[in-house]
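One chain is shown next in structure tokens, namely the form predicted alone.
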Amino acid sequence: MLKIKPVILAAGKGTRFKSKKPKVIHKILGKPMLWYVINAVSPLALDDVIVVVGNQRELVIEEVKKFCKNCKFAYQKEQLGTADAVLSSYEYWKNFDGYIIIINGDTPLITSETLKKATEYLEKLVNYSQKRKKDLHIDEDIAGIILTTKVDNPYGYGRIVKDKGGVIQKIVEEKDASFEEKKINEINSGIYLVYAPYLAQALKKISNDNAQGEYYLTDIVEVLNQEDKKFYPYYVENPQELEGVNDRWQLSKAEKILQERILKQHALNGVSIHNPSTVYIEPDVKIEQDVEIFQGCSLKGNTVIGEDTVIHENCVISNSVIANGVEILPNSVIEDSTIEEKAQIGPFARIRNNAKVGKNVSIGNFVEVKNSIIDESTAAKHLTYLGDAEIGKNVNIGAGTITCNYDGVNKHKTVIKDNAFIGSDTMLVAPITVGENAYTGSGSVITKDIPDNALAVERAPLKIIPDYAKRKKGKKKDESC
């Protein structure tokens, strides 16, 4: 098996992002851009994943270290060019003897399954090479291979021009070709896996005459060939996955295909999405068989959706588990929360803050639940705030009941125990217990802890007064006069 270690250009400007961020940190379905790429190389790294940085490097360098802690970093001081690029990170592989994969940091649609094949494809290649080298006594030796693909219009990209072998004589970009080189359709990806003892024999010997004044990484075709060191190409039948992204309209492009392969392994896998087109699922969330997904929903960051699962329309899940068998109404959002089987949510309903919602529990319309554990079989059901509490098992909170749990400096903790009765429109001030079986009579503002069985009213005397619509009206009219 070939011995391979990345190297990840992503140095650049992005000056046509027109961004005042580095282009690879921009976000794809909530994860930067070169996170994409380094999860395609990563399967294949002998070790360590080489990062090249430049431009504003401390934000790349911050943000690739939240994710990838086998990556190190190159510094290019200056835009030189692609070669000058590689060879910024020469320290990390020079006394290497494998293959270098490099791949631009702007290319999040290559798979990790197509960089795979290409490796086998090398690996047959060598061996072939080494075994006609033996056999035959013919001196031919492998440089590498480039992943090309053709497409219809190819203005832009360098041209890749082979000899009737097959062998990759050079690669010329659009502002240096000829007339019948603009012709050929077949382009470089940018992508390359050459053998690293070659490809730093190359990069020395790599001038800048051309119309940039730059170091062009493609001259190390052209290099090595004078050596009779060759590449071939590893032709990419689907175009798609070369496309690099050099502008914001080409990133929201790319996020939909990337989109559209996250949500096709979900329908794939047993999960029902309705309307997909308008459906927002991230790479890290994990979906079980029989879920079923309706229009305008999000599913962000480390999300766990459990078996026969029923999210309904317009809801946002984030940095959440959720367990089998529970039903989302529409328009509810969970934050940083657990619910547990069988558990009913929303509609309009918000549950937040390291929430823990238990088994067969009715959260309802209009209801915020923050920071707070709910034991099985409650029900909160209209219009209320349960904020930093704990509450037990088959308690009622009645309509409009809040936990008053901030008092301006500090916040505090309301406890509810099992069988509890809270009646609608009560405010509980925190710090406070509500016993077992206790009743809060509608309407009352309760300070002071409630023991078992007991019933809480706290509420003025009712005063009735007679008459009061018609002498409020007579007033008018005497002072309208």
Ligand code: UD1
The other form holds:
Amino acid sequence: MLKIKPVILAAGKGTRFKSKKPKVIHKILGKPMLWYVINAVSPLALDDVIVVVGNQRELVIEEVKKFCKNCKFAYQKEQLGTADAVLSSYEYWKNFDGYIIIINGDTPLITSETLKKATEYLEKLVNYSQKRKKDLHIDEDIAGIILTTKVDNPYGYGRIVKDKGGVIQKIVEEKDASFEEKKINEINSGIYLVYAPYLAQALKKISNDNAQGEYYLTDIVEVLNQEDKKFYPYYVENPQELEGVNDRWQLSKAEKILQERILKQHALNGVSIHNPSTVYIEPDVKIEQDVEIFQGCSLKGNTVIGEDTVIHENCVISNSVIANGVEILPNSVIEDSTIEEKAQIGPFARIRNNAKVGKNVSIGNFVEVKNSIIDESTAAKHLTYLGDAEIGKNVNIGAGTITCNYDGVNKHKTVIKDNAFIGSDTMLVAPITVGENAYTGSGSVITKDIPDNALAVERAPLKIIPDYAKRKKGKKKDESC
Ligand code: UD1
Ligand code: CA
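Switching from the form predicted alone: structure of the form predicted together with the named molecule?
In what comes next, the whole complex appears, and the chain from above leads the way.
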């Protein structure tokens, strides 16, 4: 196995993004662009992953540290070009007798499988060349490989110039390319595997004498070629994987491709996704078999969806655990919460802030549940707010019930015990406890604890005035006379 150290280039400004933020931390499906590149390369790494930062480096470092524990940062003071960027990381690999895999931070579509295959190919090349050297005394060295592909429109990419034997002679950047060179449609992906001692030698010889006045990393090819140290292309069949993201439209297109990969994976694992082009699922979401997801749904963060659950149209679920056999009806929003087996949620329900909705519970339309625990088989089917509440089993919450949890300064708790019956339009002014089997009368404002089995009703006496309408109309007539 070859020894590999990754160096990721992420110091550039990303001018074409037209953004206050550095390009490489822009999000794709909720994760910074660099997350994809680092994840793809990490399985190959011997130990650390080196990220070259520069432009707004504090922001980039902060984002990367959130998910990469073995990332080390090299600082490129001025963005003088990709060769200078690699040189800035020299301290990390100056004594390394292995291969540096260099990847531009803006190629989030690259996969681990392709990188692994490329590494295996390089290993074969190195072994073959060493054999030739030994057996035939041919003085030729492998400097490394470059991942290339063919595209219909190579505009903007470095073009691969090869000799008849397939060895790369040089890479010509768009702005420096001649008319003939511009016609070449084999492009440089910005992913290279280079023998570290040769890389060090070559970097020191590169000048910035070119159309952009930059130190081009691509020039290592020509420099080493002159010393009979050869680069071979590793041809990637699927050009999509090598697409660079230089502006926001390319970002949108990359997101679409990554989204399709995720959806396909879930579908092949036994999840039915209706109208997939409208469904959004982030990379860390876990979904079990026989889940059904309808159009317009978004599943975000560390969400887990259990077997046989059905999520109907336009639901948004983030960082939540949904158990087996749950039904979530259209337009419901669930955040940072847990829903247990066979619960029924929505339509138009909102569940948030560590809410725990128990087995067989029914949370209906226009019901908001915040930071509350609701035990088995309880129902709150219409127009209700349950905040900071602890609700027992088999409780019926009538339409329009509100836990008045906030006194303007502090939040207070409402406890409703098993089998209680809360009449419609009850205001429960917290802190308050409703006892087991207790009742509240409709329209009551409850300000005191209710003992078990009691009925609490708070209402002004009902007054019925006979013939009120007739009298009122008569009066009006009189007045108009
Ligand atoms: C580069 C390649 C080009 C290749 C293309 C693939 C060079 C000279 N050209 O062009 O051959 O086809 O990628 O996508 O390398 N960066 C730094 N420091 C710098 C400049 C850039 O860290 O001083 C980083 C950027 O953050 C970015 C990466 O290097 O992640 C590539 O830079 P970019 O300006 O996008 O290069 P391209 O013009 O796309
Ligand atoms: Ca680029």
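Numbering follows the first chain given and starts at 1. If you superpose the two forms and keep the largest set of C-alpha atoms that fall within 1.5 Å, you have the rigid core. Source: prediction; values computed, not measured.
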**Study point:** Core-superposed comparison between these two forms, Glu91 Cα displacement 2 Å or beyond
**Key:** no
Review point. Rigid core fitted, then: does Glu237 show a CA shift of 2 angstroms or greater between these two forms?
Key: no
**Study point:** Post core alignment: Ser277 C-alpha displaced by 2 Å or more between these two forms
**Key:** no
